[in-house]
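The data below hold one chain only, encoded as structure tokens and taken in the form predicted alone.
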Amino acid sequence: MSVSQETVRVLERLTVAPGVCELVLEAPSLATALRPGQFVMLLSEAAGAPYLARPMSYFRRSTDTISVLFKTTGSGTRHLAGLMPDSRLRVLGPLGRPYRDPAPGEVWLVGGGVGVPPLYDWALTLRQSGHRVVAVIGARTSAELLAVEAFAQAVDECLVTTNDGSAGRRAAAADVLSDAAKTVYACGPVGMLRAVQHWASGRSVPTYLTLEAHMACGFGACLGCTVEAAHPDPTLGAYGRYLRVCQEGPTFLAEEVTL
């Protein structure tokens, strides 16, 4: 897989839901080259930006272009909601693994809150190849709820939950993972993820977890979006009990890590 940086052009910005941005980029190279679970980090040419780009997991594609929907949380990420159309970006990518291939049978992708996009390209794999996909589509209230009618177009079956009921079931995502599945990919926030690792123990289920980090660089050399290991291998000393989410990751099986 070969990194590269370059810089691209915002053709739109679009606001999908209360403080949620989604960025439409003009990136022929990197929509060819970049795989469902990767991400890429983004950094503004624009006076005053951040100095330190933002990794962002991609969530739609075409021949040419990528997208980016995030929500704003701090310095870095309204500066990036607020980038109007021809700005200029930085990208660096792509980085980080791609998923790694399901196992036979229905493949269930459980979503939370801006965990749901990056799910978003995998489903559409998934389905060109052949296999059963069901979402599960969460957030704490129908307002957060992200993408839903692009999933229900994208899958085989659609499941919506919420924290109040708002929308769908009264339900966390986690909860209503069913024995039906055979792999099972989550992204979202770690208390969502948590009770998707519980669930997979004790279960011959492979269930991967995709983690989100802040990270300076994106390519593994500082060291500032570990997650500590599940099973530390003791000839690499400290550095064994660490997995680097933008190397190893951003995807781990859900035996791999502790969360």
The other form holds:
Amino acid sequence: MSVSQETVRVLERLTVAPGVCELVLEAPSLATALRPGQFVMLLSEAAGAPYLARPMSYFRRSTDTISVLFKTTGSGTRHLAGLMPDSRLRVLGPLGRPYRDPAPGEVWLVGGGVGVPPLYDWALTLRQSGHRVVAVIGARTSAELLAVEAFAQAVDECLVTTNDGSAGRRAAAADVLSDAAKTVYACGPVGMLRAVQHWASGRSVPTYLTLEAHMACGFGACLGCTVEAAHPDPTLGAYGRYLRVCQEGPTFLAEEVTL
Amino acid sequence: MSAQAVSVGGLSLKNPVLVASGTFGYGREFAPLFDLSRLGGIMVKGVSVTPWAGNAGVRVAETESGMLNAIGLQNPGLQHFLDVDWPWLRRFDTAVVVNVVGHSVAEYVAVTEAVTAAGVGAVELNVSCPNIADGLVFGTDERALFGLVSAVRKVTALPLIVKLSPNTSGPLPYARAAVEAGADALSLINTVLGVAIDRNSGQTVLGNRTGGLSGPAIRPIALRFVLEVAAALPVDLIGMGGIATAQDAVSFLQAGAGAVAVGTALFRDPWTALRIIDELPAALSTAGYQTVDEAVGRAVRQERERRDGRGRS
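Switching from the form predicted alone: structure of the form predicted together with its partner chain?
Whole complex next, starting from this chain.
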């Protein structure tokens, strides 16, 4: 389906954890069109709202709703977190490339902090297509763990890690990756992604990293969301140094990008 | 000629609404969204003689009513434009204006010569990008600007547009230099230099430290530049800076622009330019005009009288 922008209604606003909010949006056509790994741009036209739209992976979806899960970090997310049910948002999507299919064998999903949302619907999809799925949900501390119960129900095995040991294993999420993993999908803070990238180097396990970036447009026009290419296309000269997170991503093979 | 058609610096446009350089790529990202032939014109992203990588680090930051960017003119270069982008773009029934960037007069001349030979609609010299090390040299030095525009003028018979910087004490010396050197029209304005500081780190947000402010926040600045130049010089103007509605477009026409370009608004809503094109006839008619030309420069006469009155006293 081609990209469109529609005005949708906020159905529910759930406070999932302190400073973390889930907005459920009535968006039937997007709920059908979005594929796991894609994202949307959320734009509020309310007074005082930021000028640009916010890129967000979708978290859950039903037949006619999608939800987004995010932490309040700046003025944009603070505004979104303050939206009451029945407010309206404009949503542009679907954007970005969907997840690429896994290799045969066990699939590991590694979500750190507020990086878990895009992995959830992918977990459901992978299970439906018969893959054994292991999820690693990590955070600095137990209070920052997100969606553990949802993942525990969705996957075959769910491992929890915290840096301070307040829940699950005292470890960084990337540290519990095992050779049982035949494909890895990771989304989270850049430090975690670098650790996953490090784990993947020297292994022939397809490892996909979903990146976040400052974005103005979300559809490839502004060149604002670039990431350095690890192996620039030599035919492009200097132009090949950067890839667009919104267009070539948001998910890259670990060896494709320099973080 | 339809009531929407205009001519700016010798460039014929089916309607007075273009899309601004740097906000539309080479059209490819927008083509799946709407028919590019509906646009008055496309001012493509800056083209340099060799590919440019653009800036490292964070490239965009948000501000109230606008955004800062420090992209750094990332572009695939002249050869890519000639081989890939132009053959694809020329199928659309819209004026294609090639924005030309460079580090030296020779680079601007080389790109202009090549795109002129390729048959594009017009050339726009970007002498005012705040995001490259030497980007402001031509735009903030009248003599350098005169030299650059004169050199480029010698190699092209296409409508030659010069995009001026607002990061000066005023537009007139630069506008005069460009016109005397042979520019057919001026684009007003490029982005306004600014800085964003991260509240947590206390450091600049943008990798390049400074960036160019665009969006509705700069609209009054752009209107001032248009009005001031329109009142002083007989040169065609393309107004840009925060245009997001048909009423904004009418304001720029009244201030003296013969056409307008939509930029940053396309990032929040890629259909903005189309909506302005659709709504412009009604907005003009509400303001009492039958054609675009009737609206152009309505505010200029008053500006001239004010200036001349002051001149005599």
